[in-house]
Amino acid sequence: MKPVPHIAALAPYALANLAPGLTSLAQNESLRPPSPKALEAARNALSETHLYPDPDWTDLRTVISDVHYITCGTILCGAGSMELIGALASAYLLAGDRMLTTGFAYLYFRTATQLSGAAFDLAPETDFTVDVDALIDAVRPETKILFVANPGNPTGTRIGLAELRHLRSALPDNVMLVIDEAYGEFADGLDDSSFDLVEQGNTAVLRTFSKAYGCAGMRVGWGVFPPKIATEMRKILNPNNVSGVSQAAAVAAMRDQDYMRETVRRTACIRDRFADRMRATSLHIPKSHTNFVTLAFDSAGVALAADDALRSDGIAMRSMSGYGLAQCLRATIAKESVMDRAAQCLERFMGGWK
């Protein structure tokens, strides 16, 4: 038995090293755990998981359409975000077909792309923050779809919705734009909703309970698609995608935007403190929108040395090889304790280094 080519080219998708007993700063994972009133609804839904769940999200679409202001035949649910991309790859990539998006973009992009047998671009980044004018330069006539990550995994930066607006129409109209928003409730309020992109017919954007509503592992993703996408989509999408109970702590989460906006600001404070004290050490920190900060080293061999003695220490962050990014580490936002320690290690590091 052979796998079809171009899966057996493909290398495994590349998981956080993590050994057992390190406290786990590498999977960019909330501080908090959901609304009490989303752990609530979950309990409730368990009486009922003799059931398939409801595969049209209907709970749950009409809350994110209340919240957001979004038209709730345009959202689409998944298990994450990620089996959207995979989906939108699947629907719209064939083998000769390019995926173009930026240096540093979440990996996903490029798996679920070789997964479609398509290839794929990078353009460059501009202090690792996405460079609108090197995407449109490298449109190629086989680009399908332009992935922007917005705020950016691993980088944490972010362009502005008018930056957006020129990049979609500065593109071809037959390439997709897919505006990657999984850490979008990070940055809300900075500037309007790219949700009004979706309405040209050639957008889409997408976001995810994993990250500012605590709920990674209820695996929730969703999207707003224009009509004739999310048409297509639905014919991938496994039609029972999104269990009952995680369903149900979505919905309870979303009503709750109190208590995510505090899980918000608590890591923002956390985050920029941190932040602050690491640049102190000489460490190049770019400004972060996120639940997570990266910090460039000077070199591959410094930042490989700064994770052994974070490890030697208890701390796991996440190496940035695979992004190209070999001499940078990525910091998930932990309770205060915790970024605490890890900042103190890092003190004694970069003292020691110098």
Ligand SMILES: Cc1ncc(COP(=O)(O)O)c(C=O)c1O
Second form
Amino acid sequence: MKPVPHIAALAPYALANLAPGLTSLAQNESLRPPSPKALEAARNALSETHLYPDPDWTDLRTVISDVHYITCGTILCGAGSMELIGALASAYLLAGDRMLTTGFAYLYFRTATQLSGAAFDLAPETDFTVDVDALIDAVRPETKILFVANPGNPTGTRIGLAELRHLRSALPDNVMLVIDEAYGEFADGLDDSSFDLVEQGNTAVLRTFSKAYGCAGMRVGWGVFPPKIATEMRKILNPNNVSGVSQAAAVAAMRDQDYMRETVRRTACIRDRFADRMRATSLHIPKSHTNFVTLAFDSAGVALAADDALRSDGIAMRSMSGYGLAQCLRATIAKESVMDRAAQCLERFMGGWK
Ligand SMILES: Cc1ncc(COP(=O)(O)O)c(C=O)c1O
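Next up, can you give the form predicted together with the named molecule of this protein, since the form predicted on its own came first?
Expanding to the full complex; the earlier chain stays at the top.
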């Protein structure tokens, strides 16, 4: 049996290297479980699992609409925002088309593009931060979609709303701008919203329950789409994409904004302390607006040796070599005791290295 050539040419998606027994700081998961209210709602929903889930995500869209002041009809939900990214690529990219993204952008943007048989371009970033002018310069006649994660993964940095607006206004109207805000709740200025850009008809904004809401294992993402794009997306999304248990949990998680904000607050405290401690060892760490930090070592060799030292101490960070950042490790922010162990290990390592 022969797969289609563009699938055969794809490398398998690079998963984290997680040997059993290691504490994972590799997947940008939340430092604490979902709200107890979400867990209770999930337990209650188990008794309904002989039924297919609500294909319209009615309760979930209602609560998202209430919390974010967005019209319900423009919201779509996915099995994680990855499903939404994939559906956008399937609906709008063909062989011969090009997707544009930033130099160190989330790798799944590329994978989803390649799954559609299309090609991609990377615009350079400046000091690990999206460079809007470089993106504008990199648009080609074949460019159909521009994906930008804001804040970015793995950089953790963000650009402001004014820059996003400038980007949109400088792009040709026929280039779709997809703003992926998987870490949006962690960004300073939680209430700044890019959702109104969707009204222009060629911009979509994605969010997820996987990060600040601590529901990565539930697989719930959502996005705001112009009506014409939403119609095409609905044809592609699996109508049973988000289980009833996950929908119930996500509804309760979103209603519990206090719990989510407390997760964000605790994460930011531990993150900033860890980052400062690491900067004191001379590592370069871009300012993060997410639940992870990226540690830039002097070279790929030093990063590899640091990764080995951490793994000997039972901790797995994520090598960023797949992003063209082989000199970097990305550390998800976990509980304070775990970050302390990681910091002590790296302080010893950096002390021995100098
Ligand atoms: C920038 C970005 N977008 C999307 C995702 C996918 O998240 P989800 O769990 O909602 O599929 C991730 C996950 O790490 C991410 O970092």
